[in-house]
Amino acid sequence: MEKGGHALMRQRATPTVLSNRSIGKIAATTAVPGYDRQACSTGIVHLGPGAFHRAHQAVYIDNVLAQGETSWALCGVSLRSSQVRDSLMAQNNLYTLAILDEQVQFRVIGAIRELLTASQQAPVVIERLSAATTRVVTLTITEKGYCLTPAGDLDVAHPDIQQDLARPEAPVSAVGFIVEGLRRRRQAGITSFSVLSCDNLADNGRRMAHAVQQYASLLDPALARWIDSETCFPNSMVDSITPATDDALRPRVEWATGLADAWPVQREAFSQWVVEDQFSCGRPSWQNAGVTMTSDVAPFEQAKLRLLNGAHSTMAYLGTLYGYATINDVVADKEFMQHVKLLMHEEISPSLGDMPFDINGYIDSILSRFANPAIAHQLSQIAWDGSQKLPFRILDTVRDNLLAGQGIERLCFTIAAWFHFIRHRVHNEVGIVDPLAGVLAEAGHGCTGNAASDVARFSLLETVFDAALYSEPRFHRSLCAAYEKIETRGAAGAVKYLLSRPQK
């Protein structure tokens, strides 16, 4: 922000909000929705339109409607929050992207015609849901969203589901108000929508649609069927390190733009979505939107997972047992990167296999995007939902590099330092944000710096680790022996302990 800026935002007493009123005074160096947003329909809902999906997917959009295909507008739907809808709903669903580089940009995003709350308005969803012009429903709603058991399953206990399998005409989880969608277009002689997930999971489209086809056979048997025969569900893959909204963030948007806006989002330049090329009733022509289409996701997810995702978890747990509160902060410590980039070489790139790109680069490339000075990326941010986030950027790591024989000692090092992190946080009476929330508590609490006893309490988490992964010796060796030095060591010196011997 140029000097002064703040001051001269003090003057203004009553800032311009942004809308489709007032985004004619926004500054010429804005760029702005280059089509008719009053012409476009609603072809895509979306499950879960937080700062992510507003940063990523709906930009993509943004550049399908610029191309003359507005029919592919967006109904975002909250599952439960109304914050996005009633912070957007005065700006007519516009909002602003800061994008962060060594050149910073702004944009406004037109992409979304409608913004919904389904604790509040779900008749309103389902008909959404049902509608024939409806032709995919897209969802970021994190691990937790899909009501999985840590085998894959649906978790037919989980209160949601439970709530939905009594009364599946009301629903409230993602599963239950997509069955109840296709439930109606079946009845209706509507061809069924495409299922496109966008969460950071692996074979994250298969995932949804074991869900939902274990949902729909409790229910009717025959739907499943129909479901399973024209439903499509095609795995992706989304990458683009977006910090969350900040409070730095809004008044060096109004600066900027000329504009106030309630809820502007923000992220690094780079921008990835790669999507299974696999739909039911058609979908918007997004290699011509900057999206790679696809016949296999695998490879590009399992790298992204377990390169960038693996390395973020690994920055974020260790990092804040040094002290560190952003990515930067750990950018900078570059005993602490090198460590950081041994993981990724040694140990995370041998479990791949053969890829499609050069893995080399492409490690250079996160390694570059990590010191990134625009972005401000804060590792409670990363640290949230270890429980959920650990099993597919870690442990799977870890699995087929004890099949292979390949090394682990790093990879546990960031699952010991998640333990240590837990212990920390409850140590100090600070919030754990994780579905497990409660059960990591209680472990955590047990804890008494003996490295047997500590990692036996955390390990037997069926959630988390399975009971043939943490029986396996040498991957009980090796997580005994990290917790062990960075509880004797502190996190710096068990990295400097790493460090100073060669990888086995």
The other form holds:
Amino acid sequence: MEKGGHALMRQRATPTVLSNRSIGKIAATTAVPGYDRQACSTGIVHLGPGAFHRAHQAVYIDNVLAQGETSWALCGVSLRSSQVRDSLMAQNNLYTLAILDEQVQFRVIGAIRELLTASQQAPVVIERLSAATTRVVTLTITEKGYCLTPAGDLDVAHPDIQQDLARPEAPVSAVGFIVEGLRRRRQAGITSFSVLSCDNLADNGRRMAHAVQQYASLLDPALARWIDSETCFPNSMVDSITPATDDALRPRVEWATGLADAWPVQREAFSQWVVEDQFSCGRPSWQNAGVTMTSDVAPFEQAKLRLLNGAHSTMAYLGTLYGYATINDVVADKEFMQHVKLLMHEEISPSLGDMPFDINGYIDSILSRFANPAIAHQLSQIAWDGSQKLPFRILDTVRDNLLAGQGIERLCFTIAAWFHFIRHRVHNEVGIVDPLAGVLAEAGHGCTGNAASDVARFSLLETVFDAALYSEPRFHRSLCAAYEKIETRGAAGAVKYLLSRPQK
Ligand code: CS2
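For comparison with the form predicted alone, produce the structure of the form predicted in complex with ligand CS2.
First the chain shown before, then all remaining chains and molecules of the complex.
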């Protein structure tokens, strides 16, 4: 599969860049858009066109366009950085998707018609959001982009929200842009678009709906009522392991396709998108493009977040303490993987209740995806934003298990490993990538290795742990015990200890 560019590359000092003009010269083994891009028009505005969006939702839209539904092309909007727009400008927004798995495949995606940077082009973004032709707004803005408090309310103290409340016509936050777009549509008598969240948060659509409602109520209660009756916020579950673009990818893509790409993306072959079928203004025929349309996303979302993402975060924090760098490193360690399997089967799976699919089969498929040797998924990437991720990936499971009298010992090891991870970062003066980096660094800084007092330092993270959870005696005891075991035996010794004794 991976051949084609060799002759082209040898002849040229400066390689030809992928674009509308050059695409005809691409290696025959690379799949290209099988539709007329010029004939496509924008139907979706996407906020957050990072690597995950480009490797996932944009590919489904590419399928939709190839089915002849040409009015659903994408306008991608980065809220802050102009990097994606600037990198893909010379490429007419074409880019290469490398599917790295048992079979390696390269595919050029043509679904993005336009890329904008909101911090520089806010009026154009608002114009796109208020255009009658825009019928869906999709989001990958990460957990922190929702600007929510731990209780799930809009964080009105958030600097972006404060700024938007003061100047709603020139927003900076996703919530601010959505509401300004909807305000203009209402004013112009245009039907509301639907807002489709594609982030790893439980109940993602409802959460965004609530944030939008609260924000709009503060500005204009009549607008809030209109949004309440007119706008759909479907939930969705997204899944495909997408390591960040690394230095190895660009030359590999160029070699295989014969064309240079400033920002290709990579992912595994597996891809899943489950969408709640509830739209105010039409939607593409996603059901024919590989998307699962359903009336209830919750079971899919909960199983994926708790099992796949929960295991991922465990591998990231504990694995870093072992000295590992990638998921492959962790997978090669049989003892570590035994711990991950027991965590999934004995503590996460029981929290899930009745599922419309076979959970053991699902766990097996996740484990075999982790073992994909064709991608190098950095633990450091997964470790980002722990304060935003752990509540959905681990803490919700802990809460459910406490209520049901189920085990939490292994789950507590993941949380304790996160504390130790932060402590080590602070100690080694390595930056922490997290919106709460400052508070985390402060907590990590004063740690002494004493479990009770170190755990107490992290309990001050009120936006991560609510007081009720922290003061729960069983949780507190298990967390301190896990912290102490990692402290005294090291991560590997602690896992060995856990494996040597039956779960309580
Ligand atoms: C990962 C996810 O970086 C992370 O936190 O756990 O990006 C994970 O790879 C995806 O959710 C898989 O769909």
